[in-house]
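Quick heads-up: it's one chain on its own, the form predicted on its own, in structure tokens.
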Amino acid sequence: MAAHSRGHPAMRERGFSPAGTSPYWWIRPCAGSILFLSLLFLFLFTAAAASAAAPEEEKFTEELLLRPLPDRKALAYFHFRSSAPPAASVGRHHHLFPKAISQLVKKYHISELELSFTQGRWNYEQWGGFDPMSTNNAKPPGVELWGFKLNEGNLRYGALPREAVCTENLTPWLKLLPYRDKAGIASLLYRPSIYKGYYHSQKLKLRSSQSLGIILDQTLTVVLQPNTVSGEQLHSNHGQLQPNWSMRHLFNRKLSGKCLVSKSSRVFIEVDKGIVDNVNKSGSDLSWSNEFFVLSNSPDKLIKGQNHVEIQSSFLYVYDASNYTEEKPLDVGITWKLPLVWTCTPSPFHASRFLMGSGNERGSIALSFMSTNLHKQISGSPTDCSIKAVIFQVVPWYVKVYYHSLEIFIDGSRKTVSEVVDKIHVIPSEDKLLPGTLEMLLRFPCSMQSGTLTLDFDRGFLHIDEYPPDANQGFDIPSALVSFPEFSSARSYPEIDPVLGSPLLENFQEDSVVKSYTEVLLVPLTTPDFSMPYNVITFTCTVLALYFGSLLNALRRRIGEEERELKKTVVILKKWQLLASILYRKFVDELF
């Protein structure tokens, strides 16, 4: 049998060694073998080299902050990032990020792009001027655009103060969502609790360049009111306590998990400087359980927060969603232990606007400064300084400004205009087609508590046409925008991980300076009465009926006719006459 093996073609055709013939014939490779190693080295050597040169992937990333206010109210703030590598590397087609988005950069070349529409207006005294909270996503009322194009310098603006914001401008921003509200975090997204709210913001920020491609910012920011009655009691010692909330209270819905494309999926809970200082000076530890609140559950990591003066300005709770489930969501939230007073730092200037004057001709515009101290607060500011403001203010051209008549108040007394403005830029207004624009370089003393600039305008006269149909309420003024220049807002987290990749923080380290907007102004116009065109047309109506009905009765009567019948009509009433005449007499003789 072993002679018939040492024989057989087939076996050695196979590459098989005789027994005997040599102790290692099972390690010598057959021509098979050879040509499968080959196929195996270059399927691994292609599919690495198909890996290295891999587009990048689109992303999404979606965070959720929350942070207790001062006057008992609660912000929640919605930040969601879809980014897309660079066209080229991608084409046309897109996973996540949004076509529409997409189209429009390729079409008209933006660079950059801010969209927000916003109800109600952010209360700077109490919830903040210095944070990046304020200075990036506290929005004017009505909508504001501003944008840039590729290769271009100028900037684009747009603002339309009056109009409304609604669950029909939510929905189309909710579309842009690889999942819009159905799961993740925008699930918590319930229209009733949203829009009963303080204030709200939706914002939609576009950056585009060849090389980092297009990164889309949709935040969502809202003040509410926690839908709660345990935090009303009254503490035996101190006074009222701040109302407890969670998730449940603030959105009627709990977090039941992340969603499946999001690369990043968290909750934060942000202690605001205030409360970190009274914790600090109790000698209480930031713990999430301490001597002045408890949270709900317990965080996946704390973050310590700085300002650009490296002084610590808040405590950060990292929840991450990814943790939780459908049996088990998150309903993370703050349970208030101990009354606590605190207040956000403000702006270096409370900036406020108003109208003054009277009658429809005339008026002046005015706007006012009330310092904080806030230079006093940062170490090192002697008090002969200045401090820096720039003002950006469209003006409708219905609203005739006389940039001359400018006058500056500072503490009651009246400076030159060379004292205060270092530049000033005005681009007029065209009539019905270009509103006017001013923008100013101030520079206050820091010693100055009060501050107040006038300008005189005219009202000016639209047509019919061109009135509103609510023409009775008066026309809006967009609101200014204040800023500080030498004041920065950024924060800086020294203890966070160059791996944990949040948007929203790496938002808050951006470096941006301070700002805030004014109220809108609401200026009367002298209006038509819109009922005269109605009672004209309705007079004149009337007198042209009577007149032709006059005239068509005249002329078509037939006074032949008219006679013959008038002429029957006294014949019957002769008849008539006598014959009561008759029957008077016969009645009288009977009766005598």
Second form
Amino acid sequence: MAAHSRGHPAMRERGFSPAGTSPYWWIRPCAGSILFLSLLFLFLFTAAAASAAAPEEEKFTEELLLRPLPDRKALAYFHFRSSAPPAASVGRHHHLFPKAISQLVKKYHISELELSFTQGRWNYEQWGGFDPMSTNNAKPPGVELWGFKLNEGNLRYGALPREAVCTENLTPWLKLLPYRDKAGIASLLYRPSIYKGYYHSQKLKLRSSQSLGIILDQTLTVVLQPNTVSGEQLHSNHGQLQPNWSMRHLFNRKLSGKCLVSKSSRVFIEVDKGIVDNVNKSGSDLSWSNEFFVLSNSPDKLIKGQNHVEIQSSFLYVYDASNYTEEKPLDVGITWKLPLVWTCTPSPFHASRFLMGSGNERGSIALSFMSTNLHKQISGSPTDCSIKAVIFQVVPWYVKVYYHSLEIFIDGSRKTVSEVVDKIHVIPSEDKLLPGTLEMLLRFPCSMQSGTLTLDFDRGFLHIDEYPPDANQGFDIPSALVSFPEFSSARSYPEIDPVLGSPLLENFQEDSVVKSYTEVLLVPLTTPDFSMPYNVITFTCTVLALYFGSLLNALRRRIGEEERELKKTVVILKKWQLLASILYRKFVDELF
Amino acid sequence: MEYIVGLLCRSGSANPLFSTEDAIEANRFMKGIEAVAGDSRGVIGMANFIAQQIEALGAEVCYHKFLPHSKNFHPLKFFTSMTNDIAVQPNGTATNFGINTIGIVRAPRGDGKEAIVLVTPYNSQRVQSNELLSLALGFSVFSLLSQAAWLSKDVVWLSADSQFGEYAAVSAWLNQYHNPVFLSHSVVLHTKMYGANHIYDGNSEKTEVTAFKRAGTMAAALIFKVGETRRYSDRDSVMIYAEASNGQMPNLDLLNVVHYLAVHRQGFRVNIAAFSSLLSSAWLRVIAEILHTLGSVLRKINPDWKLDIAVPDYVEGTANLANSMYNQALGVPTGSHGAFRDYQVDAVSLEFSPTFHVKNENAKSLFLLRGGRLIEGVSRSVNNLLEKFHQSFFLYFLTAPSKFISVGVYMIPFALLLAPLPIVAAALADGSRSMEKTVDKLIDNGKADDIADILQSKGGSWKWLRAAKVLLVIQLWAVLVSLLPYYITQIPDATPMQSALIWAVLSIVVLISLSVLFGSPYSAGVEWKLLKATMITSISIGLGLMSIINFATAQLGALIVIPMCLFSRPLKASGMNFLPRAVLLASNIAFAVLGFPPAALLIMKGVSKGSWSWTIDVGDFWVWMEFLWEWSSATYLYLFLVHLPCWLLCILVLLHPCRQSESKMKQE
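Okay, that is the form predicted on its own; can I get the form predicted together with the partner chain now?
Following is the full complex, with the preceding chain placed first.
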């Protein structure tokens, strides 16, 4: 929280300000030595940087990818890339590239930054957990920020799990585009449609280096429910046709040509490996019109995608938006002919996290891994193999985690930590200053069906000033990130023409590890009724004062003593009276 | 509170979305499950059917298998036994188990941090049409919520297999939810037993269905079931049950929401449980008449005083209040909502009593429509809450579904009852000292020949220590008596009657041996006034402690114990006129009889059942005590650690020989 103001004001200026949430920002450096994730990210980005040639001039590209999902929904992925050449060549002036971003990069020496605003949860079981889409664009609910500064090996991480994402977050994001949402693919962003979806994640990813200049990727991932004809939403797909949809169905808009300044403007329709397998099995070829489905327009190009482990994974139908105009808009869609059931490739383990225990004193965090038996499909199940998993978890200070209480259960039996954990790196939390960070490199046996890690914690007490608004809802523990470094979600497109120059596909080709986020947790802490102390204090003080006052009075009274005292005083009084009378008499005698 | 209630009601009063189509859906579900229930597959068949229906909605589904657990009295795990047992690990051979089926709707745009729980219990072994109707109701609401775009909290629908009792099913599930045991092969076993071949045909991916699934922190829970048809009533009614263990109540706002939506939106008649005997009792009616007349007179004096409560209202309110107090004081939950309260989740049980015949399709559809809208409304209200229910009452007695007595009001009589105790104790102690003073005076006057003798009998100012010793011995006895049942339950095949007798005999044996060991209370020469003072001190401490744990128990207990203590006076004590002494004696004996727990039970039974049949069954007391410790009710502890020693001390005071004072008088 101390570091919160460091990189932040500039973001605020650009309108990324999350309202009233500052206590939740944890931007903090993590020590570099054994930080797997930072290494991992560095690796990722340098690989990407190497693949992209340094641009000569400022460039803008826009792309959209649409994909049917197994649970009768559709995924839309908008990808906009703006790039600026190294600062030395152009000075301070920009034609297309948003000036605010370049100022930000210069002022804070950002080498990499990723900021995402997400609403809803990515469904790893239904929508996949092994493809570039889920690895790069499935984000935890709320706001998340990753960042690296130049000349600093440290990773900075922040999360705001409670941030509600709305159009007010979209507007500043759109401002970074040269034409906002007035032209090109961005014009499809009809607010009521895109905010009606099941998942909504807008992201801003920034990379800069001396040789590369600045590359800004803006992506928006939405999962939408196509409106079916009858208006009834069917969820199961047993014997039912998938819903037909087109751009107009999904966005209530058609695409009328490209954005004038964009270098390339493409629309992809991707069909999953599941569909491809089904179609191949039936013996027909994957043209845009086959026996399972028909696309409404004939594509300009067809690209086969490959996975790291499989021969063929997905198919891409490419449409060039520059071929379409206002008069002849593009309204590409999919019409199903036969019912089709398929599943997306899951990640090796399905990770979920939950709280254990009850009461306001202590509890446990449990991270459970359920095998999806992916390794059997991939490597044919050698029994003595193992799968690596990395856990990265930030826990706010008021949840006082006892890291030594780590317990690991695999398939119902307790394992010692050394059996499973290869490396562990803990930064304990400091009260009111620093959240705790836990990173672990685990090695699970391939045969594991279910594994669970538990960590005990105490619920802290907060000072009255530290309670956020709506404290009675509970406090959030941001999502943990689980990654599987041995699995890469990268796709390769062997037939692709390097001249095609599609940043979206470039991103898909990047070597990124399979990772997934767990649920956000809500920890109910003891929350005072803020109006109550006054009542309680006045009430109890009155009662106590009355009770103890009278009781003490009664206890310390000694009636015998008092009587004696009384007698004494009477004697003294009498003496005084006597004296007074004598004096009086004398006085009177003197007078008269 | 007003604000929150207003907010809730407004949110719940949005036009309900539950339509006739959902009622038709419920009917369809009901037909399906009727067919399955008639089938021979039993437990698994019904669970399968429910799971398939949930799957068809696109919601997540999982099973939870549990074994019945026998509740044993274990003194060392008195308060913890309810939550930490049930490591239900069927070792493959167990055949008698229950299966809960859990459906989870993930809120489309929610973050999954919180969940609303809906529970419909059904007995999979002995299926009744009204239970099927409640399942159908639950399913239709769940199906509606699975399509709702406005959800912000996940919805969990638990169809609890209540063949071992509703509470057992719900509490087993909650235990698995909150305190899972990882040291077992539960998951693997589940997969094997109800894997792809059993429940799902075809898709091999479905093995993971059997893994236990969770949603976030529970915001509130609503348990609803359709009870027996009542044909004599004009309107469908809803019975609300809210009392959880040790007199804990859910937040009042939850009750208010349910009541508001049920009465003002759906036109149900809402009831809470009442003592039926009080409803028809003549003396209560007479009191009500008198109060009504008084009230109307007062109203004539000042029209602003609205004290003239209608007679039926008064009678009903009193019966409800008595039941509410009784249930809270007993400390035993009145339904499966009690299991939620153990995990600090606000929960309330609704029991619908329809007025139609189950075969009447039209009436059934209408009932489903209204019931569905009520549950939808409550879910919606809870869903719209940003925070938990708070800043409202959770310490209250209900006099009607919409009327309550808050802690601020009912604390006053208790405080007034308790307040004189320390004063009386002090006065008694002082009184006994003043008696010593007379002895002192004698010494001062130099009349006494053998001063040493008198000093010995006086014992100095530390005389109260003897009384304290008596008190401690009796407390020790009480602790031993309260622990005895643990050993008695080990005796195999004992009838309640036998157990109770063994208990009584053992208690007396222990008492005698203790008095032999530490000396009889009278032989030490304890003055009765000091004994009474110590007793009053201990009872005020005991009641004060109990009022923190279970206020209703403390309050009801105070009504019996405090007069018993205050009136107690040795039968042989002299120094009073005949009439007051006779009255005091009579009341002493009456209180001594009333204060004896088995006698109190008998009276309680008489009041609750309304049948004043004075057949004494000793076994009943054992059964009642068993009931209390099975539910870990603190009332058991109160009875044996506070009430029983106090009663025994009262008896000791009553039978006090009063020799000492007489001897002193003689000396004088």
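Positions refer to the first chain, counted from 1. On a predicted model such as this, the values are computed, not experimentally measured, just so you know. Just so we're on the same page, rigid core means the largest C-alpha set that superposes within 1.5 Å between forms.
Student: Once everything's superposed on the core, is P528 shifted 2 Å or more at the Cα between these two forms?
Tutor: No, shifts by less than 2 Å.
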